[in-house]
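Shown next as structure tokens: one chain only, the form predicted on its own.
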Amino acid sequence: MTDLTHPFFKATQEVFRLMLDLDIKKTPPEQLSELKNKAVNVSIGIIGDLEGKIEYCIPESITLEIVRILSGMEMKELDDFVTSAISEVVNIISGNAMTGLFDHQVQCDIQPPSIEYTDTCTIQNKSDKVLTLETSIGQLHVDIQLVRKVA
């Protein structure tokens, strides 16, 4: 089977530099300073050849600038139009993702994003894939919990 956590990188790569002129990167886990803010966890279910969910954690702050960038307008807080357009920006690159483990012949589909907000942004050890990212306007992580469905 192929690296999981390549796929979700490379999709949430070209969507970050497609969507908002922004470059990002791998950094060490340990490195996670930024992310002990108020957070939106946007989870996205995974059904077919593998099961599970794709946890992205992102700073409000970041949250707030995405939207911001997407938008051309200054956003303050968490409202309605903040969750629905940073959930459809994880939609994509979940999406997108799918299309890099079809690639390898892992065939799944996403389920509709759900949203928490939390008061930190810790990685629980939910999985051993976890994808800590940096860009120019903070840090994000994605926890790939899925696992291969038993026929």
Second form
Amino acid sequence: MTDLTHPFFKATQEVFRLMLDLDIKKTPPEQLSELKNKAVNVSIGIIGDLEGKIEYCIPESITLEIVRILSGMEMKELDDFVTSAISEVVNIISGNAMTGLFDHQVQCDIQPPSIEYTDTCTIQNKSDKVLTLETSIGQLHVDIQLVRKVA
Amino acid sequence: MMWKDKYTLGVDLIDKQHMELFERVESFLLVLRSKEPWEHKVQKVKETLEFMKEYVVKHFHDEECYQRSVGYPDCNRHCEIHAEFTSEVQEFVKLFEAQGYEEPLVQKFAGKLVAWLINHVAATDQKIADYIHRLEVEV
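One more: the block was the form predicted on its own; return the form predicted together with the partner chain.
Every chain and every other molecule in the complex is listed next, the one we just looked at coming first.
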């Protein structure tokens, strides 16, 4: 089966480079100290050949920095503007990842993002389908919870 | 400042329109994110939406004409992306008209607008520049 993490890593890498001028690299999941902070959890439902959801857990400090880079303005709290902008960034990453999957003959669509606030980024599914990503502004993780649709 | 030189395509008309869009959106954000009472900001919100409705349609039309003139192969998909965004802006406008210009909804619109615009110009539109560059190399 296709490596499901790769299209999401590639899409995140490309969007961070083009939109934010930030490089990202993969980090071993045990190095998660910085994720024990308040965070936003953006969840995107997936339908099609694969079904389930993708959860992007992004610490508050990184979320605010991403939106500062986008807008050129300091952001102080997770308000409607900030959460909408970060949801759209995640939406763009996920859409691009679907294009990556399609290149491997896997056809899926994304559903609108939903957002919630968490006290800490806890990885619930400690499998090889969790991406821990390091950037110069901190760490975030992407939990890929997808299963192949039963015919 | 939102605009970056790397967003330049090298097509004078399109680049000028992109810069105008970025300037308008930035000006809109400065008002929206200021500490002024919401009642003072509403007029700027309405002006921006009026501008978006007219200017974005004109810009998309001009950009699509340019793509056709150079035989850009992904023109149809690009036009679909424009149509989807136009439709989403219209949905927001309908919500504003139905619910009133409530601050949380306008802030959500602005957040989406900023991220969408940057991605579209930095990534999707840059593919046009890449195509033009390839054409020039081949000549």
